Partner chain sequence: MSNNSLGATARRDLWWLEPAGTFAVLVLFIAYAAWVGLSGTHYEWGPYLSPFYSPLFKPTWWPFSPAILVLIVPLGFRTTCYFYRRVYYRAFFMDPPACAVGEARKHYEGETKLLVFQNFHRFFVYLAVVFLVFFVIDDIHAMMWPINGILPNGQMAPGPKTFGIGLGTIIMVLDLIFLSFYTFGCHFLRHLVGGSLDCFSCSKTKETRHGIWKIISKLNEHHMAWGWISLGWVTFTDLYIRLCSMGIIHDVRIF
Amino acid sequence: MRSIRLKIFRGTSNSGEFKEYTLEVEEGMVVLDAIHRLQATQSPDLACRWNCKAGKCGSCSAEINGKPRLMCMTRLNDLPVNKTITIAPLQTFPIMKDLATDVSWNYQVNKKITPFTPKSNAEWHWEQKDIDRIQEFRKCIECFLCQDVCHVLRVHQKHSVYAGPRFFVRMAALEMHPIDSADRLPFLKTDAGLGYCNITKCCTQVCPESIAITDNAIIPLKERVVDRFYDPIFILFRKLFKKK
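Structure block, one chain, which must be in the form predicted alone:
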């Protein structure tokens, strides 16, 4: 048993402040364990969101010592010893209460994306390399840590014109699917605001599933948008051979 000091945000979007606690913890505990013990012993009204405690539901997202992380996958032993551990809610989304944020905006963005649309009379057999290319994107657990750390949303508040890294991952999985027939490039260029991303790779750094968001999803999508809408040769080709 050892004592740790916690500084946790308490309040809502309208008003709130960080409150300090001292807590006895044991070897091997994660941050979520500490939150549960705090709820059981000192502060039963402390609000946080969690579900699986196995790093697969994405519910317990928070900012631990200023870095977006999953509380259930962050061991107390890995944090600086003898220093106060600061736990704050995701800053990109409205705070409902304490560590619980309202992430419903993400689901509204998701509804705007054209779903998987297979080609007519498609052959449902394809090469392993095509499966491998999109399988990585399916690992996303929608923790929205990438959305939280993205400066376009976090700093510039471009929620109305920018979809964010999580949904670029989803659209990459659809666009690269070998039998999908939908065209999402106009949406990526306009409503999704792909051009706002300046490739800082901060989203990749915080992904708990180690998805190469920037290299494997965002950059290939940017290349496709540039080829379609900005390449002069491609534009000339389309004008010459455009279907009536």
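Switch from the form predicted alone, shown above, to the form predicted together with the partner chain and output its structure.
Below you will find a single chain and nothing else.
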């Protein structure tokens, strides 16, 4: 048993402040364990969202010492426990209460994306090599840490014109699917605001599933958009050979 100091945001988007707590913890505990112990022993009204406690549901996202992370996957041992640990809600989304944020904007964005649209004559058979790329994207647990850390949303608040890394990953999975027939490139260029991404790779750095979001999803999509809308050689080639 040892004692740690926690500084946790308490309040809503309208008003709130960081409150300090001192807590007894044990070897092997993660940040979410500390939050649960705090709820049980000192602050039963402390709000936080969680579910699986195994890094698979993506519910317990927060900012621990300023870094977007899953509380259930952050061991207290890995933090400088001789100093106060700061736990804040995701900055990009409105705070409902304490550590729980309203991430419903993401679901609104998701609805705008053309879903999987198989070709009418598609043969539902493909090889592993065709879907290796997509399987990486399917690991996404929708924790929205990438959305939180992306400065286009976090700092510049471009929610109305930018979909964010999570949905670039989803659209990459759909665009690269061997039997999908929908065309999402115009949407990516305009409504989804792919051009706002300036490759900071912060989304990749915080992804708890280690998805290479920038290299494998965003940049390949950017290149597809360039093929379609910017590259005069590709545009001419398509016109000459009537390829869409």
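Note that the structure is predicted; figures quoted are calculated from it, not measured. Residue numbers count along the first chain shown, from 1. In this text, the rigid core denotes the largest set of C-alpha atoms whose superposition between the two forms falls within 1.5 Å.
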Margin query: Rigid core aligned, does the Cα position of V226 differ by 2 Å or more between the two forms?
Written below: no
